[in-house]
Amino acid sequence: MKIGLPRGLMYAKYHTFAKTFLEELGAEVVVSPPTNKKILDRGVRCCVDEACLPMKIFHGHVDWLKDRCDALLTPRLIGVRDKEYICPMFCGLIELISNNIPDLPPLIDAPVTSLEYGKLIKWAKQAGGFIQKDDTKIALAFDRARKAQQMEQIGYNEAGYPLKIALVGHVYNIYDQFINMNVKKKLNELGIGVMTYQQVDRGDIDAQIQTLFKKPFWTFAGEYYGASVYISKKGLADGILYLSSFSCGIDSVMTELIQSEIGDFPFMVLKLDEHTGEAGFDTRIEAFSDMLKRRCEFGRHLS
């Protein structure tokens, strides 16, 4: 059986788990290609106009896969921590692709409400049951997939550059080079190293979240806030670059909260949409780079 795995949304974070789980069950995994202009065009044609860029791109990956597999792994991702949730667009993602893309193969769309072991093994039995009816084999495949995921190192923290910028935002914006126009390469060429927010310990993130007057309703938004504030307070980077999808309601709130907390620490939001012109994007990155370099020189002059 061929199972399609769309290279979009949470693929960047959980692809090792998903691929290992499916292969351990005996399936052949078909992964869509890295995001490109054709994938984007497919998604724009299929998806509703109001959706954000990552949702449109996910539609493009699904559309590319639909005639190349027997079923698609598209979990209904509701939450990854107990009593917390993620973007509401994810909750309706199955309905979106089902109504927007014709002639889809069966969808393996069992809901994920938490990554806590007991709830995730329940998901594994529902999802794995589409391929394998033996619960023992499903449990074994699940345990091997969890171990493989735990071994996966996500993110980077580059050394050897005079300046460093922290990239913050949804993983599909940070690690999809087409979506972010290869921002890491652009920064490196300007003499700036890059770290990702995943380098901050979860305990340190949670400690910063606790200072808010109310706990964030959305898990990932809380992570971005906690990591950004911790990075600024500890001076782990010289500036923060927040990659945000145009029309993302959660980001619009979270970036304001971050800016109000970190004060004059260098912080810039880059909006991402389906318009692929790089001139304005490059100009803003270069301006942010120049500002950081002048700030660094001024600091050395004062000392």
Contents of the next structure:
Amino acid sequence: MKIGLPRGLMYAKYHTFAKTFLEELGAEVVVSPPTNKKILDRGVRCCVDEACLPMKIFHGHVDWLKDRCDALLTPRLIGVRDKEYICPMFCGLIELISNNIPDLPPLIDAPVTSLEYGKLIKWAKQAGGFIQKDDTKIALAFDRARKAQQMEQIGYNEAGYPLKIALVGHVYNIYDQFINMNVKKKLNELGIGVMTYQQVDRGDIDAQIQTLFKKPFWTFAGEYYGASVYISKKGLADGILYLSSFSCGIDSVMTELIQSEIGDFPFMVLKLDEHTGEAGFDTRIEAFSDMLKRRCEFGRHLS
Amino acid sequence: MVVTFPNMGNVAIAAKTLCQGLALPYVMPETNNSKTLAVGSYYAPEEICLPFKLILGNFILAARQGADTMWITGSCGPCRFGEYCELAMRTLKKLGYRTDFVVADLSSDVGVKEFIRRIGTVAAASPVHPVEKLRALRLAYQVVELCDRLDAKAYERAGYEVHKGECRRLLHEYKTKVRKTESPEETMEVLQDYGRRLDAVPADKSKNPLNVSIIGEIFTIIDPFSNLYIEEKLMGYGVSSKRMLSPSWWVKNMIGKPFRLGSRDVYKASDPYLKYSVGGHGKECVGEAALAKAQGMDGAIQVFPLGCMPEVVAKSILPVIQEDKGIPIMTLIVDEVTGEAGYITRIEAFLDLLKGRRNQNQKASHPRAALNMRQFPSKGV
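Please supply the coordinates for the form predicted together with its partner chain, as a counterpart to the form predicted on its own shown previously.
Every chain and every other molecule in the complex is listed next, the one we just looked at coming first.
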């Protein structure tokens, strides 16, 4: 049985788990190609206009996969931690694709409310039941997939450059080189190393969140906030680059909260949508790097 | 302690009644206007949704008048409404106002202890007897319920009135008067008086006006300024409109939900299209759209602020409902730069379409109906 795995949204973070799980169950996994212009165009054509760029691209991946597999693995991600949520669009993602893309193969859309073992194993049994009827085999595949996911290191922290920028934002913006126009390469060419916000420990993030009046109910938003504040306080990087998708509700709140907390620590928000021009993007990155360089040369008290 | 509260439709009138009953000094926000919006969107983050900009505008203008305690409702996700209090708090602090926030979160979200503490801060500031406090709370609820009922009556009767514009005039009159009353009792009196007057508006039952259901994001549909007075515009066209979401509905639904009461029919109707909650009132929107035809509506208009995540999900489902149920649905998206002319054009075009559909249906039911009746193109409305 061929199971399609769209290379969009949370694929960036959980692809090892999903791939291992499906392969251990004996399915043939078809992954859509890395995002490209054609996939974006397909997505824009079928997706609702008001959705954000990563959602549109996800639609493009699903559209590419729909004739090439027997079923699609698209879990309904409601939350990844107990009593917390992620973006509300994820709760309705299944409705978005099933109502907008015609002739879809069956979707394996069991809901995930938390990544804790007890809850995720239930998901595994529901989702795995589509391919494999034997519960013990599903449990075995699930355990292997979990181990593989735990071994996987997400993100990087480059050394050996005179300056360093921390990339903060949704994983599907940070790790998709098409969406962010390979920002890492651009920064490297300017002599700037890149670290991603996943380098900050969960414990340190939680400590920073405590200062908020209300604990963010979006798990990932809390991580962006906590990590950015921690990075600025400890000086782990020289500046923060926040990659935000246009019309993202979470980013509209979090960029503001981060800015109000970190004071005059260098912070830049880059908005991404399907009309983002590369030239303007480059100019802003260059200006930001110039600013950082000058700041380091003349000392931090000047800026 | 000088209390203020945002303009969320009739909530402001209820909050005012409560303050009067508790003998707390308060600043009544002006009805939302272009100044509120200008101030709010100047200090608010660029991409946040319209309701926050208006609420922030209310708070800043009230703080300039000396208010120092902000009442605001909260929620704990997944819609960004829950983050409003945090953002507003920081913005006011940055502007140099020293303010306290009383955030009305549900006790199930913040814990019973915290919930009681927050209520306690309000109750402790009030000098009146505890029995009076409870009475004030009850009156506030009655006021908001009555207001919502008056509004609904006016919007519905506008389609039947003999003298055009009478319902709209009464609606305006009561809204201005009720904001100026000095005591809860006076407010009740005004409301009851206008209830009687609206009942007495001469109605022509033989008229068969178009019926339109207003659905979408709760703030933008209960606050007339943010939807560019869509319901009043419809009144002007002699169209009856209906809207389920209102502050009193919200309270009833909130209390009724744990006991499986509340708007069960709406949730049931939304299940085939949207099984899970997507935050905000996305599920309600879908359910109402699915029920509209059965309720005798000719069409539905969805209104939501730009970037509203739950409603975007709902919007993507509406075309399917349109096809299934055979009811036209139009979506209007509002933000601080919405142009009124284009907005009116779209509403007029939509109403023309509804009228055309009606005429066609009548012709179709005629025995000598045209053989090749063109089907209404339900896609792309």
